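A single chain comes next, written as structure tokens; it is the form predicted on its own.
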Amino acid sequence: MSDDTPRSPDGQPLWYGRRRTHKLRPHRAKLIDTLLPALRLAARGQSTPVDLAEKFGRTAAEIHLEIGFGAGEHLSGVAAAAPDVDFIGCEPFINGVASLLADIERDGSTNIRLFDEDARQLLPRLPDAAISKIYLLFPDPWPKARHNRRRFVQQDALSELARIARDGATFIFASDHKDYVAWTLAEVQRHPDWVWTAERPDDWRLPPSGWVETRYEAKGRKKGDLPSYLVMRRVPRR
């Protein structure tokens, strides 16, 4: 990550975000003891390289990746829908952890593991050309201009998605913030690794095939708040 990302004084990217909410329910406080530590991706706050085959007990013909997952509908509706695919979830927020475990628990899934921190800091622990594909989906917005540096689309995160992504890797990042869509729109283009791959309308105002709706995504909705959905590809490397 360059220099322009906020870091803490151990050189950690700063977090903004909430960890926690509510209260856990006791089922879902045992989940995080029990559960958690199993599917854990990497321990927090090392910089070793992770070994992907040996955290699945796998070697998959795909890997997609979800930075964020929020209370984690998404991460386990496509996970279930394609078994054969490994998935890795990321998300600080303790509530959404727990949400995900309760939904892999109740679908016996086996093909999610979990980072329960900021996914800046497992991107540089992963290898090269792993991912074949990378969900960002409604984001913090930031939308104070002050605070634009927060968000997660920068040059320097785009520079390490396109290390860990293969040659033609999808990256899709939904949001229903105006600003922060044509933000995103704006870096990519800027990026020489990425390419938006829209050709009509339709490619932007529909979400992908296959499309597992968010709370977040379904709430907004019903207030009016239209979503985009931006469909980038990872260009072949020389």
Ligand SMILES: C[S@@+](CC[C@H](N)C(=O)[O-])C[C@H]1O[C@@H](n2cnc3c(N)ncnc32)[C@H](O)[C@@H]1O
Contents of the next structure:
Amino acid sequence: MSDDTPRSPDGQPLWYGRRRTHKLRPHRAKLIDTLLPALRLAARGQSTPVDLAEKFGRTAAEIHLEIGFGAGEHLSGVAAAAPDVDFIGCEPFINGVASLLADIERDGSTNIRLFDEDARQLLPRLPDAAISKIYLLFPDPWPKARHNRRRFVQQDALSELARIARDGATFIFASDHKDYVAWTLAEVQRHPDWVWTAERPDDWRLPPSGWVETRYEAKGRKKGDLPSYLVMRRVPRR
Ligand SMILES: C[S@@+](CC[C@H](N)C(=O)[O-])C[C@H]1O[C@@H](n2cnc3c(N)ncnc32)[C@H](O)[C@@H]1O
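Right, the form predicted on its own is done, so what does the form predicted in complex with the named molecule look like?
Once more the chain from above appears, this time first in line as the rest of the complex follows.
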């Protein structure tokens, strides 16, 4: 299977996104110093496997993963609605991490752990068949053809997601960027471990039930952009 992901000489995927915009307000800066260390799932720059039961202090029936949670309104919303499920969120954008921490503090949620780095550095450290649901919502589209290789959805990323996914797990991809939607469908269709579940147009035109709108989704909706919601299922292992 091809690996088109651009990498640094030490083999880590290259990061092209932003890590910070405006200066954090004092309370949010304090949350980064105090709450984030307690909720951080794994330290950066290491390769040791992550012990999920130890990090969450329990073994929940399901663990869900959101990659690129932005300001975290989807992650905090689904976590508050499902206290029996544990959630992992990945996001290197520190203003977004601070925003999620403020939501966690407001909601008193205890079922979220964070990785404030590129998700591609965390995935190899997660155990096989540990995750029941994966969200990739309104990912950076990298629209120029010469930047398409920066897109998260690539064969190697789908393989890594398939490894950590339980049999029958769902992978939800949402985007209002038509070319990235078509790209994702093409990548999924040539990957042996994932199938697209849609049977009728409403299955991709409407969000799955219990949906919490994301910030980018709301912005796009105001401009009249139509999102697509692709729900993939992990093919059972033989
Ligand atoms: C366009 S924003 C969408 C944010 C949010 N999902 C939403 O819908 O509002 C994409 C986000 O994904 C994050 N991101 C991109 N690549 C990532 C990666 N490899 N690991 C973790 N986060 C990533 C970016 O930092 C950015 O915040």
